[in-house]
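Take a look at this single chain, the form predicted alone, given in structure tokens.
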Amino acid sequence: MRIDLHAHSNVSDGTENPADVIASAAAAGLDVVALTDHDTTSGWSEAAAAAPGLGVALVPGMEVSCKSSEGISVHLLSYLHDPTHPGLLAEITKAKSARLTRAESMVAILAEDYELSWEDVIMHVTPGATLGRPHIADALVSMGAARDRSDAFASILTSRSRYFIPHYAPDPALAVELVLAAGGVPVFAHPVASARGRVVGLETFHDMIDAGLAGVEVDHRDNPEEGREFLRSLARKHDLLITGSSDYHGTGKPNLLGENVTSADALARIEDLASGTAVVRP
């Protein structure tokens, strides 16, 4: 059974709509993919309405954006959680109005330097979807300005420049303790992910160890071997899942969908501890 449990579609940062996911997922020959698009579940229905008549089982998830005490992003993965929760929807709905307000605030900045407006963003953004700076980036490359994403985000749009605005997102240990409160499975998302910039230190694992955490990323690109050695150590350790994806997210990026897998053994475990709602199969 090959199963990936980290895809985006065009309701965040992927470049396909959630129904396009799930045939990409067929035609790769998974078997189970998980829909994760950051801080929202407006993708859910329609990859639900696709999965059956393709022969694929889907994961209703989410990618929860965190930011720990020192500064550093943090993602969370939350899988089959009840998406009315009211705790875990107000601090995502929070987020994602903050990811709004700074996105505005970095095009005006940019717009002092590039021929870019507001409105060329808005023309790269589904209808609904969470809104963030993967959709700059596309207009700075529609633009001119950039080769692709990746070149926009390692030049114009990185943490360094002078364009650059962070926004606030929850304590990823207050983010776990949510997903838990709304019956969903939180793991730890490319948690050693150096090439994306600063990971946390160990006091951060401790602390979303200690508020619940179920699981974490080991097998994903970004994570560098050696840190793939000191999750696995950590997971033994604590009794924590390990998972392996892929960060699908169409075009955006050149994560291929089933690149890492996951073990039919984890997700059982993640449905095991699920209560929030269920996978859908065909």
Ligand code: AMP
The other form holds:
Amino acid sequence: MRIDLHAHSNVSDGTENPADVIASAAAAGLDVVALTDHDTTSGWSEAAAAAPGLGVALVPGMEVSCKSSEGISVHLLSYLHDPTHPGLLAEITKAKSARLTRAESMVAILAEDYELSWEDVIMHVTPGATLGRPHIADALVSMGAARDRSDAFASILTSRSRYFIPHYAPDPALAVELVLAAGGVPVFAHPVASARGRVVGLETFHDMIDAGLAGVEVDHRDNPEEGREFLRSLARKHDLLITGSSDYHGTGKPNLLGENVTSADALARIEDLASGTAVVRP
Ligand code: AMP
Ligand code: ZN
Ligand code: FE
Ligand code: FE
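What about the form predicted together with ligand AMP, after the form predicted alone?
After this comes the whole thing, all chains and molecules, with the earlier chain placed first.
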């Protein structure tokens, strides 16, 4: 069984539509793929319609944007939650709309130095999609200011850049509680991805664990090896499940479907814990 529990479509910052993500998963030889767009479940129905015909099982999921008390960005994967749960829906809606305002503000500052307009950014966004820096990166690539998204993130758009603006996102422990309340299974995404910026301290891990965190994403290309060892020992100590995933974004990132995988046991545990929605099987 080849299981990849983290992939994005163009309802957030991936480049393929949800059905094409499933087709790419089938082409990559995956048996199971989770669709985990940022702060939205709007890709679920299209993905669920495509999955059975392509022989792939779909785990409906989401990646919730959070911000720790130290102001550090945290991503929380949610699997199999009820997408209509009011509490969770209220928080992701708030974060999603804050992302829009924040992108507009970033473009306004960028426009002081680059020939960049809001229209140039919107061109790269599927209507209704969760907006992120990757869409601003696409506009910078189109105008020749960066080679690709990675290049734009390495220079103009890094969290250390003068153009960077943070946005509202819920506290990670609150997000864990809301995912659980919605019948979902909360898993901390790429917890030690130091290349992206500062990573959270032990206190945030423990706040999330106390709130009911179910697992940690250990095998992810952005987690350095020392960090993975730390995560494995944390998982042993607190009986957390361990996942491995690609964080596929289509052509938006070099990450390839199936480059990291999750065990069938871990998926079985996720399904046992979940009560919000079910895996869509062929
Ligand atoms: P934002 O949430 O708008 O601050 O942007 C962060 C998002 O950009 C993350 O969800 C990543 O998927 C994506 N991202 C981060 N670093 C890179 C990179 N080097 N190349 C492409 N996409 C990236
Ligand atoms: Zn992303
Ligand atoms: Fe992430
Ligand atoms: Fe992701």
